[in-house]
Structure formats: C-alpha cells, structure tokens
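Take a look at this one chain, the form predicted alone, written out in structure tokens.
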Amino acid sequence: MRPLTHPSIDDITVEGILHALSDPVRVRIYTQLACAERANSCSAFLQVEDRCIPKSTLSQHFRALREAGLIRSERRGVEMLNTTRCDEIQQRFPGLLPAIMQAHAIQSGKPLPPAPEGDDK
C-alpha cells in the first residue's frame, strides 16, 4: 500500500486549489466535507447529488483534492477518512475557499449546506 502524501501548507498554491475545485463533483465533495462535523469516508460520496460515482472515479477525485492540499486523508482499517484543511488554507489564503464555494453555489443554483454551529469554515 502506497503512503498518502499531503503537501505542506507552503506548497499549496492558488492554481492547484482552483484546478482541483474546477470539477463540479470535486467542489461538491469538498463543500460537504467542509460542512461536516467529523471525518467522512470516501464511500459516503458514492452518490453526489443525483449522480452515482464509480469507486475508481471517486478515488481520483479524492486524490486530486489531497494533492492540491485541500483535504487530509487517513487510513483506518479498510476505510479512508477525510477532513478538510480549511483552517490552514484560510491562514495562507484568507477568504479564498469561501469565495470559491459561494461562486460555485451561485453558478449551480444550489445553496451551500449550512456550516456547523460555531464553525466559520
């Protein structure tokens, strides 16, 4: 099993973030992870909105998000648990992620899920 690589916060770029979030499925996955109260497994996203996502495609989406530095993935047994790196990215690029997610919500006509209480991600 290959080890998971996560870029350091200094290696995360705006271009990488924009590329990773240019796909509508990835931006919805990221938005759901950002609004979640706990880590989510990849299998929680086999259906995104009304689309069934094959496991192999889903793996590629999570890899793109991880390599862009947007999420942190951790193996737990047979599951892969994923969390966002919102706080780290907010410190490096203040306001970038909320602006991207809000713009996507406006474009798609689908409101963002509410953030958990006390969470300003």
Second form
There are 2 protein chains.
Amino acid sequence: MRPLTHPSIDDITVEGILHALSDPVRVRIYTQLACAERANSCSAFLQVEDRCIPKSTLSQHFRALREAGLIRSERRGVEMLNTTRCDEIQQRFPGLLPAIMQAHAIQSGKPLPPAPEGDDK
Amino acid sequence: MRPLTHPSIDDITVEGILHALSDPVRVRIYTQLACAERANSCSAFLQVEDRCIPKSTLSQHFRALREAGLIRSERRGVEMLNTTRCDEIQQRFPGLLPAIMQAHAIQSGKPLPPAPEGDDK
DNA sequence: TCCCATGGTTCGCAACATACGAACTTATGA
DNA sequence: TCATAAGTTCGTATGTTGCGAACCATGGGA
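Return the structure block for the form predicted in complex with the DNA; the form predicted alone was the one displayed.
Every component of the complex follows; first up is the chain already shown.
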C-alpha cells in the first residue's frame, strides 16, 4: 500500500481545486469535513445524499481530494482521519473556497451567513 | 447545424461552472472574454498560451463554456460573437467568478486589484 | 499466536468523456 | 457560381471514472 502523498501548498492549482469540487459527491464530502469539529474517517461517507457510495469509489474520491490539496489524510490505526487544508488554501488563494462553498450553499437553498473573515469554525 | 442553446440562469450549476473552468484552455478563453471591450469571435483563440488549438477542439471548448452558462454566443454572419454572462452569474452566485478569476490571476503571478463590487469593466 | 472483523486500497473492466483530423455547413465576396 | 473563411459534426484513438472483486494492514479476542 503506497504511502499517502499530499501536494505542497505551492503545487496546489486552481484547476485542480475546481476539478475536485466539480463533483457533487466530493463537494458533499468536503463540505462535511469543513463543518466537522473533529477529523472524520472515510467510512463516515458511505452514504451521501440518499446515495450509497461503494467504498472503492469513495476511496478514489478521497484520493482526488487529497491530490488536489483540499484535504489532509492521516492513517490512524485501522482507519483514516481526514481534515481540510482550508487555512493553507485561504493563504494561497484568499476567498476562493469561501466563494465556492457559498455558491454551493445558495444552490442547495441554504445560503451561509456572510462570514467576512475566515469563519471556518 | 443545430441552433445555439444557452441554459437559463436558474439551470446554471456550480458544478458546471467549476468543471468548465477547471480546464486551462477554457479559463484562458473565459478570462480574455471577460477582459475584452467587445464581443470576440472563436477564431481569435486559435492560439492559447503558445499552444495552437485545432478549431474543432476550440469549438468544443466554446460549447462547454456555453452549456455551462458562462458565455453567450451569437452568430453574426460567418462568425460568432461571444460575451460572458458574468453579470447574470454574479446575481445568482455572488462573488464566485471574481474569486475564481482572482485565484487564477494569483496562480499566474498577476493578482488583480481588490475590486470590491462587480469590477467587471 | 492464530484468526477474523474492520477500514481502505488496488485491479480490471465497462462506460463515459475528451482531443483532433477529415469532411461538412453556412455566409460572404469576387 | 466559385472560392474562401468561420464553425460544426463525425469517427476514432486516448483518457478518465465508477464499481465489484480481491487484496492489504491493523486491532482485538480466543
């Protein structure tokens, strides 16, 4: 099993981020991770929006998010803990992720509060 | 030749926008259109970033941008005039396009001025 | 120590998407 | 009417994605 690889912050591209977040399942996963208090395992997402996601597919989605630089994954015993890298990305591309998240929220009918600075609690 | 179809503003999705703009050629085209004073024909983009784009490929890229709702195309004699729909999209997803454009600008080393409101001149 | 359950990954294949040359359509102008 | 220019469509080769089956790694029990 090859080791987990994460791009350095400077290797993260806008194209990569947009591509990763242009998939509804990945957006959903990312949103959940961004809202989570603690790191989340992959298997917490076997069900996404009434849809049952096969675990091989889920594994690919996590890999896509990881390689795009959107999340950081760490093996912890038998499972994996995932957290977003939103602080780093906010440094490199200020405002990008909040705007995308807000747009998704608007589309799903639940706009977020304005959030002037990094509101990511 | 089938007629040009444009999605209504309510049918435009965030996924569609992100997917369309996750391609470097399309971003380039969109950026040029957004900065242009007047509408632009397709053939103005046969060369993109030192790369010569075949016109069939270009045609597909324009279709992708059009069907994602990012641009509006109008046949004008033998050529086609393209304009962005950024005002409409700004209404539906405020801040999304400016943030993406800014991120691309940062990535290419030429950050844009802050632009508090719709700066789209 | 052995076995097994659990959480993820990898492989292989089918389905879908993309790039591009060749052939086509439409409009313009000589 | 013919030639040319701007785009589109088609066919094919190549890439990407989704998913089941098989696999790997870790953490408990007996």
